[in-house]
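In the block that follows, a single chain appears as structure tokens, in the form predicted on its own.
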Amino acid sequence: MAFDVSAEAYARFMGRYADPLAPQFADLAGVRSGQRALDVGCGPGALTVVLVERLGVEGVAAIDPSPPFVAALRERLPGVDVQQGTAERLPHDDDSFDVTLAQLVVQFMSDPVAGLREMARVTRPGGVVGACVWDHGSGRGPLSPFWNVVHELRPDAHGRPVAPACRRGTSPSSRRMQACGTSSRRS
């Protein structure tokens, strides 16, 4: 899935969530100097910026399917390897990264299991593959206020879709990866 909106419009809406989440996610994943990291589904770069602050431009690569996001991130962070593409077909060699992260993107992958497998493929043994997603099941996602009002006005309204792997304790794969706010070490 690609977003056909400007990077600025997306950042105005999602930035209030993605920007403060990024350093916490990088901390949880154990991102530290000397590593090489890939930001999968980078959007306009909330997590990419944090990775560059910690690892430098030479230590970070990013990928997103949306041309406006790729263009904006290339302009924002010259020198970072930013490519247009999808999680399901990462254009990187096996074992290329120490840390491969996907912030708030798994639910938009056309095939989350394939995307997470690709993330594991490009991560070195002993590295970290991490993903965090909205916990839509708790009513704490970015569209929860909208759906709360809809159901207040029309209690019989259908809606509030919950994407796979967006409920606490769920994962698109029962194998070595978890996708709901935790990271997994690849061995």
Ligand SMILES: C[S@@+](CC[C@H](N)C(=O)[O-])C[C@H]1O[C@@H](n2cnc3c(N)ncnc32)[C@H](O)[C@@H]1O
Contents of the next structure:
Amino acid sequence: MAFDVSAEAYARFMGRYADPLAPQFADLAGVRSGQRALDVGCGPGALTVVLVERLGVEGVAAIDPSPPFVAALRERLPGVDVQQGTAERLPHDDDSFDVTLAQLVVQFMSDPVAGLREMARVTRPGGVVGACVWDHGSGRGPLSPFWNVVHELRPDAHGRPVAPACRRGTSPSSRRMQACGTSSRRS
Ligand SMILES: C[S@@+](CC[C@H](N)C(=O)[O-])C[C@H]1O[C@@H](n2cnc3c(N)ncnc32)[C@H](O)[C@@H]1O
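Structure of the form predicted in complex with the ligand, given the form predicted on its own:
Whole complex next, starting from this chain.
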């Protein structure tokens, strides 16, 4: 899915969720000094900034298909290797990273299985591949307040979107992905 919006517009809406999520996700993945990390679907850089704080610019690479996000992140974090591209076709060599993360991205991949496979390929054996998505099942997604009000005003209203893999028991539209967990260690 293409994100053709400015980094500022994204920050005003999704930034309020993505920014506080990023350090918690990095903690969960065990990101620590000396590692090399890749941020897949980096957007304007909510997680990339946290990775750079912990690993330095030379320890971090990032990739996203959105031209405005890539341009904004290159300006925000000079020295970081920020590339334009998709998870499904990562341009990086095998075993390049200790940690490869995708924050709020898997549900947008056109082929999540291929994307996750690529993330594993570029991660060294024993490294961490991690992904997190919204919890739409509990009504705590970013659009939940909007839809709650809609249904208060119009109980019969249709249209609440259900992103794939964002509630227990659902899987991405490819139906090939069994689960979308948090992080796993590459064997
Ligand atoms: C909700 S945003 C998350 C951005 C960032 N990770 C954050 O936490 O703010 C989803 C991002 O996924 C990117 N994206 C969409 N399809 C993708 C794909 N196939 N591979 C990698 N990134 C993708 C979008 O361009 C967008 O930046």
